[in-house]
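Read the single chain below, which is given as structure tokens and is the form predicted alone.
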Amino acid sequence: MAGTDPLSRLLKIEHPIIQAPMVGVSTPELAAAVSNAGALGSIAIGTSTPDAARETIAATRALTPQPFNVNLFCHRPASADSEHDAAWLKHLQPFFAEFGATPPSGLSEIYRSFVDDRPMLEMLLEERPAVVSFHFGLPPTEWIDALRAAGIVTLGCATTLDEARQIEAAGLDAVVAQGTEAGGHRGVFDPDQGDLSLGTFALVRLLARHCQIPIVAAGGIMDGAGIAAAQSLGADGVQLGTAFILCPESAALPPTGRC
């Protein structure tokens, strides 16, 4: 049973708060345990490539029958610089050596953005996940056509005014305002512009008050008090992250003890 507030019956959940797509950290298992409880569930595929990817999402599904998230990386695709790996390679050569390692002959890009994996547009069309969020930007404007043509629910992560009206003009369906708070990586959309770093209440007030579509509060959010402060301050859901990574579903190492 899906709740009565705008964020709820948008994702068809009955709590209106999201498990944030934590890398390393979201498995198959957690979002499942999470939208079975009743708030919507996420698993992050930014490390994946598209088969991979489709297993996790089978995985998934084959845990709950509830809607989840699907969270992919929209970032600047890097830029091959012979030289400048060259130089980074000699720098950090003193490194390798002190730790008796052996340096890499090259460099090579780590996650591969979804701005440039069309073979994981066409997997998402095919797989057709309840909800899909991106991280540090937007992919093109057709494909997020495209992904809402195929009824998948969109979201789109903002760390300021600016990046959440790109949002919003792109017809995403809802914004997480991500605040300085937030336990992961900052999404922002152009680092060469730096990170205003504003905290989550000062963002989600300020969305609430430009913004149309519902908007989820992200950082340093921990228990119900967080919650009801966050939608006090307009909005209309919120994502946590940390409050998480302790349960037995979470992929999070256990703690050893030692400092």
Ligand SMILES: Cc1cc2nc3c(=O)[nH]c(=O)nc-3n(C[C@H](O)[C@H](O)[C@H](O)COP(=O)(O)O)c2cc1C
Second form
Amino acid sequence: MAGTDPLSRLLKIEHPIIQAPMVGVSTPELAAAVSNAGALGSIAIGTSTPDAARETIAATRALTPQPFNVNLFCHRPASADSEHDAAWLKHLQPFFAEFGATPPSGLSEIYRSFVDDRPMLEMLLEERPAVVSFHFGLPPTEWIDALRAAGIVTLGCATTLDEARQIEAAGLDAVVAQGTEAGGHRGVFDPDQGDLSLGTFALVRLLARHCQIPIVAAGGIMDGAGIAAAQSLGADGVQLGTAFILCPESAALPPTGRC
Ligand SMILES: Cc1cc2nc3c(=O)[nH]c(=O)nc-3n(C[C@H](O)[C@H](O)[C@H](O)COP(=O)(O)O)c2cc1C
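Hand over the structure of the form predicted in complex with the named molecule; the form predicted alone is what we had up.
Every component of the complex follows; first up is the chain already shown.
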């Protein structure tokens, strides 16, 4: 049964808690365990092809009938600049040499951004996961409209008030307020603009004053007291990443003892 608070009603969950999407760490097993417990599990497909992402969605669906979130990277696609790339490769040459390796002759983009990946959009419109979230920016407005028209709830991650305003203006359903304490991927929209490095509580307070859509606090929240504190500052719910890393369902490797 869904909780009665606005975020739980929106996400059709019992508790307004989201397990953060974490590329390399979150798994279908982790997302399903969280969703089966009444919160919202997430899978991270920011580094996946559409086929691999479809398989991850199917693997999660096989483990839970509950809603879960599918997370995408919306970074600005890289533009080729041979002079700039050559300078980086020259800079990195000694590090390759240290390990007896040869640097590549050129650089290529490691992950395809969702903003440039129409087959991924088509896959999502076919699969219709309950929730989709965006990191490092937003896709084209028509794509957001298409996902919402398919009944998918959309979340965007903001590190500043300006990014939150863009998320709200694009018609997304809720905003994840990611403070600088957050582990892992830092969701700034435009790295060239720099990072204001607002803490989670300051950002939540700011967004609570200026945004109309539900706010999900993320960054440095590890327990019930942290959740209560975020809620008392105006968050409708929370997103926790680091706190889930040690779960048996996580894909994080055990420490090797080496530095
Ligand atoms: C190992 C790791 C990987 C992450 N990868 C992603 C990701 O793929 N997509 C995303 O939107 N956020 C990612 N994040 C950020 C989380 O969404 C969230 O903002 C963060 O975990 C909250 O801070 P906390 O770790 O202190 O709870 C990652 C976080 C961690 C710890």
